[in-house]
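Here you get one chain, nothing else, as structure tokens; it is the form predicted alone.
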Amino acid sequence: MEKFFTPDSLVVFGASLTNLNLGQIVLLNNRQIGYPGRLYGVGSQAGEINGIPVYTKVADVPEVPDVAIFLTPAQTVPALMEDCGQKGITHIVIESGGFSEYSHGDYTLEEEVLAVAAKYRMKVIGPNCVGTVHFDHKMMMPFAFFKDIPQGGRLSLISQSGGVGGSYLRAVAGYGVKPGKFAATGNKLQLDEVDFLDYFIKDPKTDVIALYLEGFKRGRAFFDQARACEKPIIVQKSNRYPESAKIAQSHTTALSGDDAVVGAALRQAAVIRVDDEMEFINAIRVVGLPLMKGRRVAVLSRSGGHAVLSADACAKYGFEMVPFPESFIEKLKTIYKTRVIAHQNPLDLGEIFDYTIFTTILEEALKLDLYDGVLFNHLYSADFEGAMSRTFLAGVEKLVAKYQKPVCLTMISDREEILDVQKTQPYPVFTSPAEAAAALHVSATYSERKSARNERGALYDFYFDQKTVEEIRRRSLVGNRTVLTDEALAVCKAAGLQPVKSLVIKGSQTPGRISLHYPVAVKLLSRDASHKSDIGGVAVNLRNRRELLEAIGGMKERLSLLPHPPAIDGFLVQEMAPAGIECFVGGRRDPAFGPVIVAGLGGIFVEIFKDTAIRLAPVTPIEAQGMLKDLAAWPLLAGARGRGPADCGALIDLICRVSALLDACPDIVEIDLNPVIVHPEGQGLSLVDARVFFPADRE
């Protein structure tokens, strides 16, 4: 990967001698910015471009270039790659478009590219990308002119879109952030975000990694890398809704995934997710400061009105504005004389015009263990206080470094003044109390999730009866049918979960004396009906044998009257479970991220309220508990309005076992346990219904 960022030589295919085309721009741009390596062009005519030699075939280039860049029609690329392979070039950047993103799933050209790459053991970026940038090396592959190249940047940026990536490079520079390295992945035919993430994690000159993505090619691998990373990772993931999927596919062949799964994966790995460009930039800026270690905030403000706005913003993000201690108030009285404004949090500093006092008060606030960070509103006149404000900023930067707490500064002045401060001053500033509070929220949330990730605990030492699962799958395949409810419950039992007591009555049998305690429930077993209640295939609270017989007879009669009567494979009789809170636990296999586990309120509520929490499987007990606490229904489980708590420990155990089963048994593509009836604390739960799907069941 290093060769893509610090090549000693580049060859650009598609460079024109006479017209300012894209290939020529790449060569001229690198010459203009001072690229220290050797440049070559390959085009239809031999000659020179501003002293850069251009050949008609790569075989004539006097050395083996480190990287070949293609800006030629898509159909020419495989043959040109073959020429590069014979020359000995192993690093390829295909900036050309016109591959599968425009061919409606025709992957012929891409297959040819991969075949040539495999033949010569090439590494390939693209197609449909703008390659890489290394600012310190003064090397730029994008086909756009750049100037004023910054150096010493510690931000590395990965973008699936060259256009978005280029605009973000310019945007962060406008806010005083220096980018260090950049990579555009395009269609991700071979190298993708996982490869570049791995490189930037190991790169000693990268402190922060930011990504713009439209889809994940290897979601689980990305998750595993991000979860082990100590550097902040910021992701803006577009293509979140069905309406944008078609547009994204035509742009970079991204496929729209389940955005809830993406959100769960990023949260679990402590990746900061943002929604737009401004959040993207602010997140990059705030993680460059020391992180919040809690949610206690001191608000200092030169404006009383902005102090009120700050209090609202802090409340919105769950910050606690702890009152200043008496010792702090007494200290303030020695620093300046107050006449009107009360000493409280938020602290109104509207009476002060000596800038050295601001710095002193800020330091006194930072000294207090009561606070994890400070929000400072600095309202000033650019004409009279511009120079002093910049001196104040420098003082703030030193105090933040000294006390290792973030100070989010809101600079409120003329528009031109703020733009200049944001661009020229190294310390990040914000334009409103809401924006500053949001930045503190990013810092606090990242700190919380990083701690939760690093302290997730151990996975279950899990064992399951694989022979039972395999036998049930074999029966369903041989019978060309779905898994029946009793078999699905047997799969759960194989994972160490105990369903309620039950027995199976074959469809032609008449039940005699049963070994279960009344009352009981009876459920249809049918390969044609997975949702039994929708066709009247469930009866509950049957108090004796007579009611049981009547229920079974009534089901048979109702089913026979349906336009397409389902097959009757039998009936499942179960002891009625005690009352409790109906929950849902399920999981499925996501195409990008692998097994995921879902938990929430069950019964009819799972579809009405959609109150669920998602994690990538397998999960630890600590992560399973976090899932429950994410639910709007958590107070119900924890015990609300005088009710005792439910047996959350038993529910956590079930979540962990189902997640481990999904991870250990790739043949299970989906599993639903609904309802899981959770009883009061210490009384366990009742598993009364389940659905399990193997691959053939979903075809």
Second form
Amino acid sequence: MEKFFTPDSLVVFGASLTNLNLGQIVLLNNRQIGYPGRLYGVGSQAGEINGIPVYTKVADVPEVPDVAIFLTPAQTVPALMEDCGQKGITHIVIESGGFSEYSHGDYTLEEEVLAVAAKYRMKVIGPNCVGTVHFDHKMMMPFAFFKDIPQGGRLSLISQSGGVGGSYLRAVAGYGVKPGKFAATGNKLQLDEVDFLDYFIKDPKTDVIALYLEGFKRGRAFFDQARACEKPIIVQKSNRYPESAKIAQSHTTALSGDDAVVGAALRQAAVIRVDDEMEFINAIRVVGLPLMKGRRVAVLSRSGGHAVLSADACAKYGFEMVPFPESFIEKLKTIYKTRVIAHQNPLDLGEIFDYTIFTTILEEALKLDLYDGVLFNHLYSADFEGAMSRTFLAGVEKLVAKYQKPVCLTMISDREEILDVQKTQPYPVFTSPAEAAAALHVSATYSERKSARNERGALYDFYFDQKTVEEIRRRSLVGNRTVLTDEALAVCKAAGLQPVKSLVIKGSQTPGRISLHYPVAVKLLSRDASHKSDIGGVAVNLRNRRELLEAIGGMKERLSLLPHPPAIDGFLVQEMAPAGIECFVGGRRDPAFGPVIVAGLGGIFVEIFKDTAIRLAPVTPIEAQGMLKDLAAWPLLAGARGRGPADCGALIDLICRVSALLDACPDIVEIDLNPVIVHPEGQGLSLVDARVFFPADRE
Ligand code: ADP
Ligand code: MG
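Just the form predicted alone so far, so send over the form predicted in complex with adenosine-5'-diphosphate.
So here's everything in the complex, that chain up top.
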């Protein structure tokens, strides 16, 4: 991978001697910014571009270049790559488009590229991308001119889109952020974001990694890497809605994927997810400061109005504006004697006009263990206070380093002044209390999620009876039918769960004395219907044998009258579970992220409020508990308004087991336990219904 960022020599295919075509731009750009390595072109005419030699065949290049860059039409690429292979070139960047994004399912060109790559063990970036940039090495593969080449940047950027990536490289510079390295992934035929993430995690010159993605190719691998990464990772993942999928498909062949799963995975791995360019830039800036380790904030404000705005913004993000202690107030009185409006948090600095006092008060606030961070509103006149404000900023930077707490500064002045400060001053400043509070929120959330991630505890010690699961799968395959409810419950049992006591009656049998305690429920077992109550296939609260027989008889009759009567494979008689809160726990396999576990309350909570918690499986008990706490309905489980708490421990155990089962048993495509009736604390839960799908027997 190193060669892609620090190549000693580059050869560009598709370099015209006469036209300023893309190939020529790449060569000229590198010459202009002072690329220290050797440059070569390959084109239809031999000659020179500004002293850069151009050949008609790569074989004529007098050395083996480290990287070959393609800007020739798609259909020419495989043959030219073959030439590169012969020459001994192992690193290829295909900037040309026109591969799968136009051929709609006809992947032959891409297959050819992959075949040549495999033959010569080549590493390939793209196609349809702009390649890499390494600022310190003064090397740029994109076909766009760059003038400012900052050195010493410690931000690495990965972008699926060259256009967005290029614009972000320029945009961050406007906020005083220096990018160090950049990689565009394009169609990710071979190398993808996971490869670059891996490289940047290990790169000693990268402190922060930011990604713009339209889709995850190997979501699970990304997740595993991100979860183990101590550097902050920021992701903007677009293509969130089905509507975007269409354009993204023709853009970089990205599939939109399930956005809820993406969100869950990023959160679980403590990746900072942002939605737009400004959030992207602000997140990059704020993680460059010490992290906010809690949510207690001190607000210092040169304007009363901005103090109020800050209080609103802080409240919105759940920050606690802890009152200043008496000792701090006493100190304030010794620092200045003028009228200060009120000694409260937010502190209105009112009529003070002395920059040393600002710095002293800020330092006193930072010293207090009561606060995890500071929001400072600096309202000033550019004409009179511009120079002082810059000195003040430098002082703030020192204090932040000394006390290891973030200070988010709101600079409120003329627009030109702010643009200049943002571009030229290394310390990040924000333009409104809302923006500054949002940045502190990113910092606090990141550190919370990072701790949660790093302290998630051990995975469940899990054993499951694989034989039983395989036998059930075999039976459904042989019978060419779905898994029946009793079998699905047996799968749960194989994972160590205890479904309610039950027995099966074959369709034609009349039950004799049953070994269950009344009251019981009876439900239809049918390969044609897994949603039983929808078709009248469930009867509950049957108090004796007579009621049970009547229920079965009535059910048979009603089912036979349906327009499409379902096959009757039998009936499941279950003991009635005692009352409790009906929850559901389900799992499925995401194409990119693998096994996913979902939990929530049953009934309207899930249907109307869409109140569910998602995590990638398997989960630890701490993560499972986190899922429950995420639910809007959590107070119901925790006990509220005179109701005692439910047996969350039992539910957590069940979530862990189902998640471990999904992970251990790739044959299970989907599993759905609904309802799981959770009883009061100490009384466990009752599992009364389950559905399990193996491949090829999805409904
Ligand atoms: P389906 O989901 O296929 O319609 P269920 O087996 O989930 O069928 O039953 C429907 C509802 O009946 C459940 O949500 C639950 O409220 C109730 N129920 C079913 N079996 C029992 C049982 N053994 N004890 C208590 N309630 C039950
Ligand atoms: Mg059900």
